[in-house]
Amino acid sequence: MATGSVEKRARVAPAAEPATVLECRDLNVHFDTPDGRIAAVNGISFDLKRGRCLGIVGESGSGKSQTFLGILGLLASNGHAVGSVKLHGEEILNVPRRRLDAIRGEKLAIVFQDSITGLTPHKRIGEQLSEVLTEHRGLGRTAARAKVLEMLELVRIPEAEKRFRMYPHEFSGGMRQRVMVAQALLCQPDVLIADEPTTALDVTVQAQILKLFKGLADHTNTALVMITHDLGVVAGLCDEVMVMYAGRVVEHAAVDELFYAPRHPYTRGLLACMPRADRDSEALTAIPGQPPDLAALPAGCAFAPRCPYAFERCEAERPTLSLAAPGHARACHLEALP
């Protein structure tokens, strides 16, 4: 090699970061009641990236479902959402009903936990699913039927031709849930929200449904949101996790980081409640006390009355969500968990 020449080396370009599909900034949801205004969601912010799965965990009443019902414009009549939610850069929070109807189903879809109320009982399954394609994609009857049968097979419903003509009550709970997943995916949405999709199912069917979601996350570019109280579901499916308590995010991190190095007492408490194969069941520890009344939240940290590490500052000042480590945010006055 001649003097001064430089040997060329192959350079491996770093993997490109997936594009952001949904941007949520400072989302607040409140309800006006005879007893006053109740703040169900307070200042939630997150980015949802294509092909990634975000887990939302917390006890009942923590604001998990209301966050996304607010985004989708599905709140009760006394509910109001403010803030900013952008889908591919377009503001969609509180847009006119016609525009929101066009977005829902086609770009944003949701699978609810109750498959009975999610399907119309007096309509055949094939008719209900075909309506999605005729409404949003303008397909004719024959083309819609072919697409529906293809989707039923994708979600592993046996004898799709036969099932196409059946009513919801003729399906098992697990099969109805698969139908709802198929319905949500018909228009290939950019974002699929699953709200406690396995709560009412037995453990065998739960495993089948979660395997289905795992396949979707791995083989499509759909961004997935998994709303659940089950940390086992999060561990097997999600890329990152937001932990909510009393309407606020108390911790947000990559799934491995959160499980192996939780930085908020509430997250640690949730993990201690979760059965593990390497731990005696008698070692499970319940979080003492009850979640706070959202109509009368304390001035300081809402978790303080239940926290074993609370000190004077916790009762007087609400902690803000801030970075405790790169990519790991938490809302806690403790410098580190003991």
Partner chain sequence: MGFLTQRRDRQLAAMQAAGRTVGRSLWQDALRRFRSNKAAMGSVFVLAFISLMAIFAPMLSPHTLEDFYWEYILVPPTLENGHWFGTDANGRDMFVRTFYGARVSLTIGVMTTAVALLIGVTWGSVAGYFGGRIDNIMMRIVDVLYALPLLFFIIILVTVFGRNIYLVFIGIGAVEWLTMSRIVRGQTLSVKQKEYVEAARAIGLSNLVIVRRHVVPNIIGPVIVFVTLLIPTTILVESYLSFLGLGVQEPMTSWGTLISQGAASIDTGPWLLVIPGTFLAITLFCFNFIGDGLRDALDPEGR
Second form
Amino acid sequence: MATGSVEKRARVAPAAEPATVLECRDLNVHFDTPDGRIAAVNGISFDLKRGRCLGIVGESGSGKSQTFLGILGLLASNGHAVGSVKLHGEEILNVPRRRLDAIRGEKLAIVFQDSITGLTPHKRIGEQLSEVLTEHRGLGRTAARAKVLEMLELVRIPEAEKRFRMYPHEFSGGMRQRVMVAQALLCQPDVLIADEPTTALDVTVQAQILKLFKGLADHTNTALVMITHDLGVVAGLCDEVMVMYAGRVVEHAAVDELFYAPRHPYTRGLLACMPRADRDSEALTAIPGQPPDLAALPAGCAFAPRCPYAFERCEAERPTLSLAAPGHARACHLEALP
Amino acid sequence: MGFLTQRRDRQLAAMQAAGRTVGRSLWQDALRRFRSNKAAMGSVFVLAFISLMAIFAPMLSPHTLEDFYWEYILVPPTLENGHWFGTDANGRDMFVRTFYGARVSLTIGVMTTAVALLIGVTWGSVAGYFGGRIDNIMMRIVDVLYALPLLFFIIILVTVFGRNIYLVFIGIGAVEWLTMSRIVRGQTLSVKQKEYVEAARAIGLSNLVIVRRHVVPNIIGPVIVFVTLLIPTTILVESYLSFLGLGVQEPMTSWGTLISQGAASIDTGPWLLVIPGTFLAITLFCFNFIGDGLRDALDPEGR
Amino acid sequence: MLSFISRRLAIAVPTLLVVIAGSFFLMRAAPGGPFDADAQLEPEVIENLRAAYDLDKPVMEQFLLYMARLLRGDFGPSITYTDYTVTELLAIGLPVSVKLGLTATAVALLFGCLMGIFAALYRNRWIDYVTMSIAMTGFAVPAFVVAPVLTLVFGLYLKLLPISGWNDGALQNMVLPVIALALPQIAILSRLTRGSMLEVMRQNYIRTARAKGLPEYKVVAGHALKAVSLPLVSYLGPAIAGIMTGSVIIEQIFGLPGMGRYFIQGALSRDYPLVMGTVVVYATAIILLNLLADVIYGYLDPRVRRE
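The structure above corresponds to the form predicted on its own; please provide the structure of the form predicted in complex with the partner chain.
Now the complete complex, all chains and molecules, led by this one.
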């Protein structure tokens, strides 16, 4: 970012694989409710590399947000995360709060979807941002203020001086989201998680915010996780994509692979829902049926009830994630999509 | 539980739009949850017992409210002489007096709550449903009344117009409807803005049908909860007035009157205060547990 | 902020007028008068007395006369305490009630809030259960039961504290009345605080604050407490009204020479000027304190100020 180590990332041919920042192995998240235990996330594994962008795509309730809330230790009080998550090789899942506080906001930062409720309503924006720096960097008031103003300008908030003293409700949705991004970037985190950062915004503002993220992805070493239900967001931004359904990864591939050769019927369905300039709008289709109820999942493949290609095996046996091509994993009993 | 809450909200909206068949199972759900709440269920039984005693104990006891036993004055509670709760300074049987007092206190509690309910629900639902200027004026009136020391009004009312038990009903009822009207208005407003009501309006259902089918079933939960919490409040206000000598008058009696007499002879006969005080406290406890239980049962996401 | 306050004041003044007019006409509308009980008085003596207190004039004229005097700060003479004016009686009673009420409010706020916050932070653990049981008890056992029991235990059995009297507000005379007065408010405030705290801690911005890496005490103090206090501030008005009405009964039980005693005695003996005087003071206090609560609310919640 503002430091000297800015390097333009080579998107086409990486000379060497960048180092792994975040390593997630067999992560499970479940909630204990009065009606029993609900498994929201099952056996998620991935590696996040320095300066790369990972897209997580799925409908609401697919477990995409809960995965990262679990990693950050931000689950609701009845939620539990099990598995292993390593940041630079150090285990961070379910560590004591003190350790977690040192990581959150400093090495792992998150931008939430809803900026209206995501910022404390009765605290000035300036204070909310400054405290990140006073907490993690031990900066004084004036030093923190200078740094915050710099960051607000970086995310293109006009009249930062004036805005510094304003309250969240005095900002527009897009401006608030920029504030959230600025807040997450203050400590130049190793990993930035963006949880549907554009969902609540107008289309034009969406484009601006995405441009902001794109700039970040291209100019810094921060690894980006983009959680979204919109494949369009992923296409222009990410290197890799994980598609989630009912708490499991159903397809995991490089972004081009996934777009041009999807290997899971659900991914194909999602792609078909996407309006594209090069296609007739009549070709737009919706995936039939409802998202599954996590409390009552079928024994076999969770997508089987909605899948046009389902056969007997799909209802009896749950497919596991396996490589269909180099660097392209999917969880489907079909060898290839018809 | 962000995502589950959202999901359930959407399911709920879908169910309600689908019609009343699912609504019934929501009530069954609530009933099941309420039944599994031990404190609330226990309270129901205790209250039922106190109510039954209030009805039958004065009838079945060999003593009456106004029997003076000059040989038993200020006798502590005992099983020996037939005065289980002892006697007061006039030698009257406290067992009969306590349950007779229960009868009066519970009746006043229920009746005044009914008055408050009637005014509050009407006021709140009219304001909430019509909204706009009507809502504004009606709620401003509530605001102004809220700021008044209304209990002082009751006291003036009662001292000036004589200590009449019906005046106590109306006085307390007329004071306690304010919160009810706010709750009902708030609920009505929020229900009115839900998608399924907009949908109902869009398909051309009349106001009356919308109110009956969508607004009433939705406000009934909070109203029931508030009623169970209002009854103890009104019982308390009545006791307060009776304690000051402004409520129920001799020869009638209520828990407040008994407590007042007990407080006067606290050094010579503490049981005169402790027994009616305990029954009053137990009753207030029970109503509160039931109210809390109902709220949890009807709004499981809430607490 | 200034226009916010002036708008609230614009409601407060008519409210006070409504109270004064309401109580005035209510009392005059009833049959009978302050001299009914004195059966031995000659009819012409009563006539003279009535004239002396302006009671022979038409009601409307009486009201205007009263208002004119009130504006000059004169509450008129008392009918029962013949040697005193109402102003003098209020000067005796008001400081007692204010001291009692303020102390009870402070005690209630302190204990109520602390108990509620800890109950919420340790939800469903023993701290929660203990504080909520205390709260339940405080709610279910009314002040007029608690007060005599307290006098019985601490005054008559243990002989630790005086059972009645004011003694110029000495500490040992204040303890029991303040406890009896504060207990119901502690009960309500702690439940309110607990509920509000649980609600606020579920908000998204609390999650954001935690995601920033703030330790929990900073999350609570910096991001939750202001929002938690909002419903408490809205309850401040009713709480003050509750403490005032409670103090009427507590003053009676402990024999304290406060406003409440004058109010009840005035009401019982139809001492019109005395009742009016106490009502005016009570109403002014309640309205002003409600106004104060509104201003505090506006200060805490930046969204309210702007509307």
